[in-house]
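Only one chain is included here, represented as structure tokens and corresponding to the form predicted alone.
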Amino acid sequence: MELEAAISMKESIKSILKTEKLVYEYKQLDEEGNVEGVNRAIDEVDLDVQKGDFVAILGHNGSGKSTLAKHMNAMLFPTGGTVWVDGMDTGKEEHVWEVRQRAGMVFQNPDNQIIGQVVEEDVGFGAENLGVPTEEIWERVEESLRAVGMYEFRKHSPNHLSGGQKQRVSIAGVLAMHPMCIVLDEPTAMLDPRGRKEVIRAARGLNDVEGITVILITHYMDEIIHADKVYVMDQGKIAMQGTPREIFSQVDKLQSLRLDLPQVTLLAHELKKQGLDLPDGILTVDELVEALGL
């Protein structure tokens, strides 16, 4: 059993993120407090993921995606099985502060996590309380507002930005910190159509430029068309998972697990039931356009 842990720790350090057979209960209780139930809201929850990848984890409400999300920067502790960030375990109470400052978490409400009165001053926040010295702060401030394309704005009030441009800011505080990872739960569920596809490029952008670890947590599905990989949740456990291209050409089982497609991929699916000859798994109108030959 310990040759067992110490194989699965040595592999865990070759991953930003790994998880084995994690589980979380949690206790449902009588108006008295007494416990008349137990929930398991993770259940046996396998992951890794490898330095510089993006990875998508999408579920329909209630899945239990936003659950798993928390333990990934210590925020929940497991119930059963192990979480590793960059090798440490987060349940070891001596791990959680470096935990949670290589896994950087950004929430649904932006509004939330904003605090300060100008964009320079809330995004250095983090970095700050971290005592990261008062000149690298500024350093890293004004590269974190650039990668996300909010450097413009470092003088404004938040209150005056939109709700797209607030999340890029609250990515960008935690940027500054200088995460290995930076952990997305659900960023555009408040926002509208633009300010959603502003923080969906911001995310792509510190992927494909900053080289850094994305993990999305998402119920949208076309914000997962540029993943490394997906996975893929219901009911507490992972119930597909492989590249956007492996999900999307399984059209009626992602409907059974209540997930609404993209219509592109919902009509190349349709074509092809008709006797078109299409692939499996379109994921842009303009691979529906090429596939056709129009």
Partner chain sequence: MIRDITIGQYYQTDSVIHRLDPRVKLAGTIIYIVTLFLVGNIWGYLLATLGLAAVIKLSKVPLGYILRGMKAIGFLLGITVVFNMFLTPGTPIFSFWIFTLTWEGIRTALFMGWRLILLIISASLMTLTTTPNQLTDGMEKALKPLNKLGVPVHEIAMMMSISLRFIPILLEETDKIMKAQIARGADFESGNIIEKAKAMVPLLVPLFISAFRRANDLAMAMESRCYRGGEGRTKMKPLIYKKADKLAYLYLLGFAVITVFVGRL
Given for the second form:
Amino acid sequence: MELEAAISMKESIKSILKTEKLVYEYKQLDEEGNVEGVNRAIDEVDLDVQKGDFVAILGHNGSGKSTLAKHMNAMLFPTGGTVWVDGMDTGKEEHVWEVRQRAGMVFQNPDNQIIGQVVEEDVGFGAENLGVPTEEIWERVEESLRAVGMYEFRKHSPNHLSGGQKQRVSIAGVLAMHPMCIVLDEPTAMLDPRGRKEVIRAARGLNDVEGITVILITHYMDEIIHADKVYVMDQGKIAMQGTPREIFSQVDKLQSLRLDLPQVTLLAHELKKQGLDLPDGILTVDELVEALGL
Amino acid sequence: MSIKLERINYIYGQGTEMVVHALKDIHIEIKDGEFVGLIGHTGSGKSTLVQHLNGLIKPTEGHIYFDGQDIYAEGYDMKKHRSNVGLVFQYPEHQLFEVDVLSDVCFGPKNLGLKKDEAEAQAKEALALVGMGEQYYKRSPFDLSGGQKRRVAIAGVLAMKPKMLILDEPTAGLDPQGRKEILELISGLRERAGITIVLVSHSMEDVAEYVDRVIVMNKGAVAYDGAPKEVFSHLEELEEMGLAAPEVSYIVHKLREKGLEVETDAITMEEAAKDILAALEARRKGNL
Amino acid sequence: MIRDITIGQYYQTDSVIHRLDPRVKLAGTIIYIVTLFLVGNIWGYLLATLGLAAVIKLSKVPLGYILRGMKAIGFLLGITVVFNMFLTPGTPIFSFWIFTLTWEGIRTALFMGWRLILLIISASLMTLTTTPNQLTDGMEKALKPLNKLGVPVHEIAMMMSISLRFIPILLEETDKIMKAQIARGADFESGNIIEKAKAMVPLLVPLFISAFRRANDLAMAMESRCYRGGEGRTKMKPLIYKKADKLAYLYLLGFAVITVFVGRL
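Could you present the same protein in the form predicted in complex with the partner chain, rather than the form predicted alone shown above?
Next comes the full complex, this chain leading.
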């Protein structure tokens, strides 16, 4: 009996986002507008993200990770293969708006995605578009702003906020649309260290507390050590996948993919090379302390 | 060549409710051939400070001397000064405007009154210094990658033959490999072209490896000024300023806290590895 | 330097006038201006001035603050008054060359100046007490009937409010670009008009490119948040007439009727 229950439990954990042999090609035009060649930005990518997961997608600039992100909420459509968000094929026109509501997206530039002139108005923007009744919008705005710790700034003008605060407002704006999953497309690339910490903390909070699926696209390694699963992209393909530990244990491969590693991982790797007996993929200082037997 | 700031104060918004004391009693001297890292959190005043160095902002109080001459003295050639002290801003998108790379880099030398062929010669030299070969001369600067745009932007200032080069967050928004390439390039400039360099950054890791002096700004004042090792030993204070020392500093401190007799002044990974191995060795011998 | 320009200035405080529905304020300003053009004697002007004074008092905006904004149009006002004084035909007082000062001229000039001042104060009072956002909201709702004629009212209002949001950002960016080019020896100040215009190219090209990129990003961000025009959209802050608004309309109408009646006796 218990076994059966466990099995049905497992089946009910649905995949929220799935891609199968996803391909995206775009034509390169020369100055007269003739087709010069075809670029394949995404090359047969298979992804499967489970509800409630925190998934990180890594890759250097130009690896195709942002193009992939834009497929997740129907901003771009596959030229080959399929993307499903909550079971809906994003390529079908009738699904576009539902897909965008279910998979919200936060972009890189904090200035270019805030529409409102007051924080609370911006957070309400998405909910307004969905036709949510006025009173409920106010409830959602309050909840969302509290979830990212920006409630006290609700009457402020976004122009006077720091980069990290602006990004948290954008996250709240997505949250107020009650999505199942949030895609963060390099949300910290333009922020300073303090802003980066704020945003990552907010994203982790959504995942831990609200149970929202988070897909974080980044090239900062230290932001992903808590992820449930990591995909590394290179030249439009998935080059590596696994838990952060599995990924970080392959130091040489990561470096060949133009990616950095957390300093502690590198240090452990270096010590190991010098003959110390250490496990692969050390992610935190505490792990190193333990491994050194201190 | 040296640049000297004497008791610089900068206050703006006077007469309104929002008076901001952006720089407080800044007193620093940067000498010929130095490679200085200027570090601070957003709003610490570091960007305001570098704009003072090349005369874009006039201090409310205090003097700036370049080679012993007050740059705000009557008749001082400010245009010449700006070519001597080159400033590259954070976003290359803010300065690239010409149809091709070569013309864009020529903009600076032409403004200095150079003839077309002289300007082009200096531009080509500058492009060579940043590793942008001939194949890029006729490319549109807007079609380049982020790292390449930055190189062209740096060349645009180098083409004016500055004695000192200030770079405001030159690695922002680049991926790890791109960051490394730009930093290598900058540190190479000092060696190859003998230029004094001031690197503005909020990333300690970036700075630790390359510079020989770190100036930390906090709330408009100089908090620390010294060799990287010395500055990064103030772990907790830096933390309070919203800055972090290089991660290896934390690691060696933590290990020492846990009882390993390791030196705590390492700032690069290689140093730390060496120190840790030495400490472990000493410990093993001690146990025997 | 360039940031000193203030556009659509709004005086932040809490008053009866601030809380009024923007449509009331829009309609009120229009009715008031029409009234001004209908009155023809000093009693009418006095009543109109009194009415405006009462609204200023209620709005809690300091009179000095309003008058400071008038400085800019002082020159225009002066010219209007002088022209009317000398160019109105009637009983001459004295004349030189082709100019003749007449009693009628003085009368017209005084009324004209008075009218202009009231007109500008009333219009600026509207922007002083209404945020740009409320103003666009009010216009959108008030102009809704035009939708039937094919005028994209919602889209125009959305464009206005987005422009207002991006003005400070673009001004700051202009400042940065100017500095970046000055650091490369650019000179935006000296030279004749043609040289100055040429000097603007290194400023305008990066600015336009950036503005287009921002517009592109913003469009994407709006679409990803399910924006698809005004249809089916609800409002977080819908405009609903409250009791105070209805009362305000009544006062306004009463005031206009009485003023016009008195003013045309």
